[in-house]
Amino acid sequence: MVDTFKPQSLQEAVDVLSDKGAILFAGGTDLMVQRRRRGGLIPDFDRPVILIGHLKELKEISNSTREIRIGSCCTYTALLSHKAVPEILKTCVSQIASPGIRNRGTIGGNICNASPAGDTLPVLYALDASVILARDNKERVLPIEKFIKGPGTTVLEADELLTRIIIPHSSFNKFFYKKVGTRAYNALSKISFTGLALKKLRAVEDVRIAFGAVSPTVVRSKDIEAQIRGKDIDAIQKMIPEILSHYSKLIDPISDQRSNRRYRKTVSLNLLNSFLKNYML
């Protein structure tokens, strides 16, 4: 048997996290077949675990002038549900797994887990997300892409707790978000593409492009983006084959038992290419 704790607070869970190095538990969709062993034993947890999907600290969205913050312990499903979240990130979570799925898995949960085909991380990373890590009555926050290190890995210290995510409030009009997976529900992703932009008369003054499951870590490059800001439509139509060449350089996917890596390279740089024909018009 391995010790559970249920803590009452964000308070308790923190001081529990600190004093037992325990495994934080929320929604357990990813955790539980981390954790699974063969012919239908109880899952391995060789370490207590702390329940914190019930916390309400942990489960709340806060709208303000200049930032939406989301819980770490929030569902899938609420998010779907609340009016602040942005389209673009409801677009995304609309497609993750199951409504089961939906009902129990937390955003917090799909960062910490860090997988490059991590669904929501492309569109966070898009958005200039933000994390809040606690420990020990004191909190650090980092941009989502420096908290996230490599596959399966995150610079989360062994008493820390991701308690929110930030997201500043922007005003994208124009925005393509495609998943290409086996299926378009229940599967895994071969390959997400992000592309937000922000388009008044012919000129577009914002654009964010960011790609998953191509690479370690989502692909975003901040400096191709700039070379896109401030460009009128047909400018950037005519910078189309440097821009995905840039990208192409970027784009380092591997092979694997869902796709190969040449179908994963030629189909990002495909819905790059749809994005800035087609989206941005």
Given for the second form:
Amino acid sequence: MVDTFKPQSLQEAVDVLSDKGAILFAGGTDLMVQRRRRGGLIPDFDRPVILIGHLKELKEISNSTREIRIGSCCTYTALLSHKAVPEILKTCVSQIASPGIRNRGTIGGNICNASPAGDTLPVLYALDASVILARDNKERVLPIEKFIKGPGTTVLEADELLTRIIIPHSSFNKFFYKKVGTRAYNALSKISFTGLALKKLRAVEDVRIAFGAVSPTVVRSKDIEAQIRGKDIDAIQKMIPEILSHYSKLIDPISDQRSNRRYRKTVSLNLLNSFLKNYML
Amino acid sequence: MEINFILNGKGVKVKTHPLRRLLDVLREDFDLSGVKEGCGEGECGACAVLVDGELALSCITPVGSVEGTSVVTIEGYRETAKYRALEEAFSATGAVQCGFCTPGFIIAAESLLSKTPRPTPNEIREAISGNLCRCTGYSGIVEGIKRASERGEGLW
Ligand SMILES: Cc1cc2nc3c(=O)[nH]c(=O)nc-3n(C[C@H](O)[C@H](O)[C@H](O)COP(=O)(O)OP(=O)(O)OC[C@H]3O[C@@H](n4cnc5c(N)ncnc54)[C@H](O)[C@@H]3O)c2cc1C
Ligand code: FES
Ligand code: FES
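Now show the form predicted together with its partner chain, given that the preceding structure was the form predicted alone.
And the full complex, kicking off with our chain again.
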């Protein structure tokens, strides 16, 4: 039976981690399902486990003039009740799983699980979020898109722990978030779309577009966004076919038990079209 | 490992592996069989309990993580006036057929009403969105929670 540690501080967690190469256990809502065994047996953990979900240092949210910093072990419920958390992230989080899971599941767990269907990821990409990784006395900061490598894989080293997520403040006045699942509640995403824009008079001064669950990792193109940025809304309307065809080349969905390639691609482009035509106006 | 917590109002101690599911500890070590296992993976809510007043799914909660907390199962909740209001309402609105899902719905209802004593139908649906029922079609349950919230005036 594997050893389980319940450290009393972040420092202690980091120490145990550098010693043991253990599995970090935050809310456990992914781990307990992935490692489930039938018949009431203890879930199948093959390496020592460190419980971190209770650590106060990882549950803090701090807000400054430049950015908001969210502790990796903040639960979804905690994010929903904090006033500094960006609205678009709250909209996304309120559609994750169900209340019982939102009381336990953490933002850090969602990021580190790195599932293509991880709902916070596209929103965090769109908001230019970064993550802070800590190990024995050292820290590194990475943009979220550099942290996620592929489906289920990240650049996290065995002795590293995700401590905080940094979201720089930005201002947008147009928001469109849409999660498409099999039913309204408690369903994993088939597709999710995140669109943000800052429109002043007729000009779109900033724009962010991200797709979740339709490629191995989140689809966001800073190049295409740059082509839209600064343009007049009428000019953008004329560019729509071209924009759709650019994204169509980037969206590369799979068919699985939740949906199929054609549906995912069609709906993704329809959502984008709807953002550009309706929500951005 | 020895794990201490409060279970239905009484301090308890269990010597067990901290990664054992709270569900199994409650059912096997404490004979609390009102906590049901439906899916075993967080999807159905049959195993719901309250941990420090918050809704939690005992099938994906390791017992080590409830150390020092207060856990309430349907057996503990049964002793309250709030439970009786929900029981009366659920039977009046036909919210129970086979009953397998009922403890989980009652716990989810308590978790809602403790924060929102007069919920709208949408808030009720949202609050029970992690609970599955194969029998009733949900309307009776939504009505039952609404009725309890109205008739149980002052309880929550
Ligand atoms: C019924 C159900 C419905 C769900 N619905 C959704 C949904 O709609 N959308 C969605 O996106 N997800 C959903 N999930 C998945 C899950 O709830 C989320 O991914 C959740 O955010 C995981 O967080 P956690 O704290 O529970 O992670 P854990 O299970 O504790 O950990 C997940 C992974 O991350 C690692 N990890 C956790 N924290 C850290 C850290 N600080 N540093 C380094 N590594 C870490 C763990 O080692 C593990 O590999 C659902 C799950 C269930 C059971
Ligand atoms: S048995 Fe726990 S949610 Fe289904
Ligand atoms: S009454 Fe049978 S599952 Fe709900």
